[in-house]
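Just one chain follows, in the form predicted on its own, and it is written as structure tokens.
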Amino acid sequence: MFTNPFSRQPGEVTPDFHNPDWLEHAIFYEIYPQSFYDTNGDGIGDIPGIIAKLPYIQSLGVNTIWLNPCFSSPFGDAGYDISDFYQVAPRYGTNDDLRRLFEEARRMGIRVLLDLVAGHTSTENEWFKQSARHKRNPYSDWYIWSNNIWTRTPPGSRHQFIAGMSERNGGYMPNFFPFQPALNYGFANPDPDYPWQQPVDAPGPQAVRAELKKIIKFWLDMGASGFRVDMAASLVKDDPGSRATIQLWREVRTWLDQDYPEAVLISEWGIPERAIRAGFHIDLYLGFPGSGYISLFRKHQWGGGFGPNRRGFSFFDREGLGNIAEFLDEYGPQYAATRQAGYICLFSGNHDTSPRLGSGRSREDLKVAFAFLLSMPGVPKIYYGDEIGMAGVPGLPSKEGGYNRTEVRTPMQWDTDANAGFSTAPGEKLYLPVEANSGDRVVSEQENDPGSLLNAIRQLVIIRKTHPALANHSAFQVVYARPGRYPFAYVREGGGERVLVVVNPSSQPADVEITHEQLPPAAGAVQTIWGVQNGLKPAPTGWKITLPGISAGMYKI
């Protein structure tokens, strides 16, 4: 039951870390390289086409691009098994077309951000196949190895070994997939009955965080912006309350704040708390199974009886029935402990999230969800294609490790043309297929229709931009939130300015009233800025809200 998670809190982090003033007010941007714009037309998006269509990304109104891996790899899980760290996948262009894109951006007010796997590499990577080797030699301790093929884990361990793929007499043990082995950052609490357990000070954890160092300081040297950090709280291994992690991490960010204090990092982690506590700049705020977020747009895909929020409705289905509190209940105290010093991420969908925003809903559901995402406090992101409504092709077959996820990975929307315009291949080689049935998701037909989500996406980044109570560090406080009931509805304020914020994604009415206690009263008129007009009112002892079915408004009081 919902009571007031912002008085509880796992303890709020001191922000003894510099944030760059451009995070203030950024908007991210997430492309998937293969599925966004093909210029060769092999069938593959790739860099140039990035480049082609920066004026649109412009358009938008975000300012900082979040690429998914570009890296040599043999693509076993998308480019997240990299075989060379310093080396655009031939499939995507050079790093000379890399280095464009980062000036172009640039030059349009535009920051790009790398994939970083952190955590592990391919089995293809120079660095594992010289781990590999019987003899010892300098990279043998880069990998986490058993000290013979035999060797297994300790009681209730969850790691695993690979064993007999090499001439080396041991396992390596894999971050994720077999084909991605764990690079060593060294254990946080070695077992000495297991001596491929090493200290994290030993010299091969050493060695593999100074070629982390280096990887960020290639790129950044290139023209990087920073990095979007993959499974960050996967580095030192058996590390309770991931302190040893959290500590790797905060010395990157020492590092980082003198020799590249614009630069970001973004952790997948998941657990804000922990994620701002170790330096990352902002934290994704993931969508596991019976997470809060889930609880928002996906409920009744996910679950699947994992922890309370088990299938049910979501809070943005048009039946009503979804729970606001489910969500508040987990992000209020993370929200407490990281406000001043770090950013939380809140996002429309990425590549592993399915299924697509889009997917069962309308335009117009689709509206009032952005108008909670780009008016809550943080940094938000959109996934390529969620801004025009994309759905997603369901019930592909995997495509390089994808699996249920390969269904939001589908080519980018752009026109009625053949291939929706992303690529002239054949549609038989394409990286994926287009959606058969696309209707008005595609660019050409929202580009000059007011009414357009995409239209309305701009309209909402405006205004995001231009009310400094929106900026992403602006307080934020519940007003109403009522379990199983709508609307929702938050202040957000700073600058000087006071707006509400009430969504109800409901297809039923809302109709509230809310105390002085609650929200005190407006310094003059109640001004709209956005949706529906006249949803605010005075009241006798406080104020009326109401609401139409499946509707927004932002209040300037």
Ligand code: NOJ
Contents of the next structure:
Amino acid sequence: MFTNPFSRQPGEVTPDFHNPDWLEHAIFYEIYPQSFYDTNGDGIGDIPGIIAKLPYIQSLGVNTIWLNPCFSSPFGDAGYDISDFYQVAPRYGTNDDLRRLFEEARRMGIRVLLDLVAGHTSTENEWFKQSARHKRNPYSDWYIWSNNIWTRTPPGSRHQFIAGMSERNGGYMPNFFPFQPALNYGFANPDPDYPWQQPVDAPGPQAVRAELKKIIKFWLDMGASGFRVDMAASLVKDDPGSRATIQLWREVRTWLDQDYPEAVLISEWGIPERAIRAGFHIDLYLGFPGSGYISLFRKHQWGGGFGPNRRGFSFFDREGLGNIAEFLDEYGPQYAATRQAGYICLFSGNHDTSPRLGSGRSREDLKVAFAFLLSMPGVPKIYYGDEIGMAGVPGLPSKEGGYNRTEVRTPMQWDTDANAGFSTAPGEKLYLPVEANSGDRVVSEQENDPGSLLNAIRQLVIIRKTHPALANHSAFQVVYARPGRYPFAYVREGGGERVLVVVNPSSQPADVEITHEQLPPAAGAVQTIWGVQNGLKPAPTGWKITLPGISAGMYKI
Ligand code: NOJ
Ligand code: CA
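Having seen the form predicted on its own, could you now give me the structure of the form predicted in complex with this ligand?
Everything in the complex follows now, all chains and molecules, and the chain you saw is the first one.
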């Protein structure tokens, strides 16, 4: 049971779908294909490159890969603008290469998830080109068009339309950048005065819904294990409380459970309570305002991106000026509401979250951050390169619509050869430049160093896998969390085992006493399973935690 000292809990989501067993031990690894490993010397990572690096991925102990979009695209938004949902982008390889990745990964006990961009396509997609024609055709209603080119913001709508680009007399609604037209899943409450607002059960929106399932089926049949769904909450427009969008995804999940019970859907939603209710197995816990995620690692540097300026102090910083309550206040109620029905994914970073976790942090800082990330409930996810503390390259010109996100998308650092072993292309032909002065933030340098971050993460993954208390679903209870104070301590419990985790990211030592009410006495002796030896000791009426600055410990009690 979660105990949140700061907030009240919302209603629980009923567990009315069955989750496949493998999720209970899943650990994700996100690969941005452009930047992982280039096998043909064109300066861009590719699918054969991912296959070549499967032994490395396996050595991390992770068992699930999530691949950012790898489909045909003009790459105005790094592939989130798809021109053909059924075709691997030639720069990454062929459909057969992807099939081979599924097969070889599966042989090594690794599942592969693709990215499902459900809400929009590229303007280069044939469906959109047909839809943009004057003459009515089967695709006319696949996108959201106003019925007059002069209505850029039609009355009654908060949406902007893009007009003047087609022979069709109307403007289309973009879903993200202007070249990403929204697919038409209908409006929750269409206004009869504006017939371009179609109901969700109109033929156009229903055809799009059917196509969505067709895409899912196509790749699952080829060997994919599921999808991360881009902007999952964006489908039905003007949808208060996301009710109609939740309904839509529940329909997809019901179908999926019948035909593909082992497949999973992970949402980019950021409100687990809604996403899990919608039938997603996992919701990504995002850096949107109000999620509390930013306050963990990126508060002081967070200037742009989504939402207001959020400067301040992160909890995971040496200054020790952060506030764990900012995270728990938001996360706690979401966790409590969804823990019976699904999982929250806490991640080290992603292709949108700048700066990288490793930016401005030492190896020891990062070990503490990963001790937390790899011992919390839910499904953890490591963003490629975070396991070696990559810092990214700030200040780059925007690449493929990346803007401030470009800095976290640079090539993986494999060794100390040219281009950090990422590619044999001349430096100026690389997708993005590699980090200069990368020091030991390189795989080959960390492989044989027992004190490296890479090896610490491998150990943490083994500990998570071999301790049932740390399994994804095992209980989570806060033991010590004071606004503005350090450390943060919590218990994980499951499979007849209880593990206390204490993290102290501050450079000041942490020395606190906790009562037996907060942490009941142990049946036997305390066993240190990771980090600071004997950081937890019995005291007369409770327990004493003593951790040096920038350290963490896990204790079986
Ligand atoms: C979220 C993706 O993570 C991001 O990279 C992309 O730009 C937008 N969705 C639009 O698809
Ligand atoms: Ca290549």
